Structures are given as structure tokens and as C-alpha cells.
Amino acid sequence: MTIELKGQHVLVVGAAGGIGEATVKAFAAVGAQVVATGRNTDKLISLAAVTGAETALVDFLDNDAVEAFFESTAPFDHVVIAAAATKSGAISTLAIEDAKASMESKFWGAYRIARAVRINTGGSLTFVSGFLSHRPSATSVLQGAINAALEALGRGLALERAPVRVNTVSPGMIDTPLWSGMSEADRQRLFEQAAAKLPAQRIGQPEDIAQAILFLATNPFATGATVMIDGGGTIA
């Protein structure tokens, strides 16, 4: 048995990002009533025009704003947290302020939402982490640690929030606007080199992650899980 998403009330946090945008579109395509939140107003307006989603501007780094938002909205059936702004670099050279801001954005932002959100019985909460929690990188130690903390939070909340189901999707390298700061040639070269090392022989797309998120939302027996969608990056 799978859970029907048509008419379900869904919140996607970080909807202006590549994975968040794909997730909004995926839920809207199956008839869910989606609320899209993010920091890019123009992107949210554009996304709403395409999908029919509602939009909400909420600073999820502000605990008072988070609590006020959830107090003013009806409980959700499914919540997806795909928002994050982290910086990479060696621990020895990454400024401590940047490290704290990264943890504040990806971990504590998700923590605040999980603490305040109201989710209907039988519903789900899904985090988006990253495969660096399982396959460390010498230049992204902090990101791996944050992702691991987020996944541990998901497992614990699956017990605390039961019967609400809590899961995490852990992506590998995904072709999103995150890489837009690179030139087209450099980005293409990076993707080709990375794809050649993966068993899947390709770079992930945001839709690959959105598909996994929908799976977790619709499978009533999935909770406390971390689903790797990394093209085999963890085992390569």
C-alpha cells in the first residue's frame, strides 16, 4: 500500500534551490497542495506560476519566525527540508565564523523546523543531507560532519515523533545552481571526471532526489532511514 498524495498539504523548505524546486514540481505533479518557502522571492514567484504552489517567505534561522509560521498554519501532511548554505574548505583554514554559519544553516535550521512543525498522523518529515557523511573528503570535513549530524537527528526523531515518519535522503554530486559560480567549461569538465568514477556513469539531477523524496513520503513503512542517491559514490 502506498500513501496517496493528491490533496495532501506539503511544505518544501528551500524551494528556490535546485533540489527544492524539483521537489515542489514533483509533489505538485501528483496533485499535492504545496507551500514553497525560500529566500529568493523571484524564484518562488516563478515556481508558483509553473506549479500552482503557494509561497511563504520565512527566515528559518530565526526561531521566533519559525514558531510564528507554524502556529499560523494548519498542520502539514509532509514536510521536506532541502535548505542549506554551507562552505567547504580544510578545517585548518576555514574561518570559525563560516563553520558556525554553515552548521547554523543546515543543521540548526532543520532542527528548528523539526522542533516547531506540526505534522498530521501518518505524515512524514524528510531531510536532505549528502553522501559526504559516508564518504569523507579532505576538503569538506565540516560538510560531512553536518550531514552526519542531520542523519542522526532524523533517526532519533523517527522514534520521538512516531507515528510521524522521519527519513533522510543523501545525495551525491547533483547538477544544481550550486555549481553556477564555475565557468561552463570547468563545470562540464568536473562533471565528466566525477561521472567517470561512478558506477552509474552519470551525474545526478535534482529530479533524481525529488523522486526519492516522494518514495519516502508515500511508503508507510519507511522511517528512520537514510536513502543514498549518489550514483554509487559511497562505494566507488
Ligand SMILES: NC(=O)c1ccc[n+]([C@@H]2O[C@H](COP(=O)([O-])OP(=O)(O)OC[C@H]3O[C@@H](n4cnc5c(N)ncnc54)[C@H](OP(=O)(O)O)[C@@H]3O)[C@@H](O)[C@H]2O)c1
The other form holds:
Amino acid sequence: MTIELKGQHVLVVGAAGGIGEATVKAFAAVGAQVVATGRNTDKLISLAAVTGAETALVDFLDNDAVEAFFESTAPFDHVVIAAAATKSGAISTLAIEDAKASMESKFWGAYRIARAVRINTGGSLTFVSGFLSHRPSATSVLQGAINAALEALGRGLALERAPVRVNTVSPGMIDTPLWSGMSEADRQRLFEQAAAKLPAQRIGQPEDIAQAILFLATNPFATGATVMIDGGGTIA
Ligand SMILES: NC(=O)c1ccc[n+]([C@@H]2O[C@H](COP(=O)([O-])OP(=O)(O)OC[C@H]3O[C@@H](n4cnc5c(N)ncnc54)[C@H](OP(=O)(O)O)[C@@H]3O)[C@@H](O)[C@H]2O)c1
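Okay, that was the form predicted alone. Show me the form predicted in complex with the named molecule next.
Let's see the whole complex now, leading with the same chain.
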């Protein structure tokens, strides 16, 4: 048995990002009624034009805005949180304010949404973490810790919010705007070097993650899970 998504009320938080956008498109393609939220108006408007999604500007750092948004919307069937803005770097050199802001964004932003959102029975909530929780990097220790916290939040909420199902997708390196701070040449070099070390022999695409998110939303026996979609990065 799989859960039918046609006509389901779906919320994607962070819809202007690479994984968020692919997730909106994947849900819209199977007939879901998607609400795409973020803080980039232009990106949301163009996404709405392509997918027919409704859009809403919601900064997930703003608790009042988050609560007001959920008070003014009907409960959702499926919710995906793909928003984050984090800084990486060695713990010894990363300013403590930047480290706290990263946790405030990716962990507390997701927590805030999870706390306020109303989800229908039979529905699901999916977080997006990252493979660094299982395979730490010496230059991104904080990212691994934030991802581990998010995965633990997902497992705990799967108990607290049952029968709503709560899961986490943990991506490896994915080709999204997250890497746009690098020059094109540096990014290509990074992706090629990383792909060569992966069993999958390629970098992930946002659609790879969106597919896993739809799987978790539609599988009625999936809850409390963390699904690694990392090209084998954790075992390489
Ligand atoms: N790409 C990878 O290699 C990779 C690997 C592992 C894990 N992940 C995780 O996957 C998730 C999605 O990443 P991505 O690659 O899709 O990144 P992305 O393209 O940078 O998208 C992140 C999105 O989050 C939005 N966002 C940030 N702060 C927000 C806020 N306060 N309120 C609302 N929206 C906010 C950003 O909006 P703005 O454009 O306005 O900043 C952006 O649209 C993140 O949690 C990331 O850590 C990604």
C-alpha cells in the first residue's frame, strides 16, 4: 500500500533552495496541492509559475511569523523542511556567533516549524539533515552535530506526534545553490574529486533527494527513520 498524493495538502519549507525546489516539483507532478514557502519572493514566484504551487513568504527564524502562518492555514497532510543557512569551518576558527546562528537556522528553524505545524492523521513530516552526522569532516564538525540533533529530533517526534509519521532524509553532496559561494571552476573541481571517491561515482542531484522525500511521505510503515541518500559517502 502506498499513500496517494493526488490532492494532498503539502508544505515545503525552504522551497527556493535546490532540494526544496525539486521537492515542490516532485509533489506537484503527482497532483499534490503544494504550498511553497521561503524568503526569496522572485524565486517563489517563478516556482509557482512552473508548478502551480501556492507561495508564502515565511522566515523560519521568526517564531511569530511561523505561528501566524500556521494559524492562518488549514492543517497539512505532508510537510517537508529543507531550509537552512549554516556556516562551516573548523570549530577553533569559526566565530561562536556564526556557530550559534547555524544551529539557530537549521536545528531551531526546523524545531519551530515542527512545534507549530498541524498535520492530519495519516500525514508525515520530513526533515533534511546531511551525511556529516555519520561521517564527520574535520572542517565541518558543527554541521555533523546539527544534523545529528535534527535526526534525533525526528526520531523523538515520531513518538510524540504518532500516528503522524516523522522521518529524516540525509543527503550527501548535492549540486544545489548551497555551493554557489564558490567559483564555477572550484565547484566543478570539488564535485569531480568528491564523485571519484563515491561508490555511486557521481554527485547527487536535488531530484535524488526529492524522490526519497516522496518515498517517505507515501510509505505508511516508514516512521522514525533516517534515510541516507549519499552516493555511498558514509561507507566510502
Ligand atoms: N547541497 C548539499 O550538498 C547538502 C548536503 C547535505 C545536506 N544538505 C542539506 O539539505 C538542506 C537543503 O539544502 P540545499 O542544498 O537545497 O540548500 P540551498 O539551495 O542553499 O537551499 C536552502 C534554502 O533555505 C532557505 N532558508 C535559509 N534560511 C531561511 C529562513 N530563515 N527562512 C526561510 N528559508 C530559509 C534559503 O533561502 P535564501 O535563498 O533566502 O537564503 C534557501 O532557499 C539543508 O538543510 C542542507 O544543509 C545539503
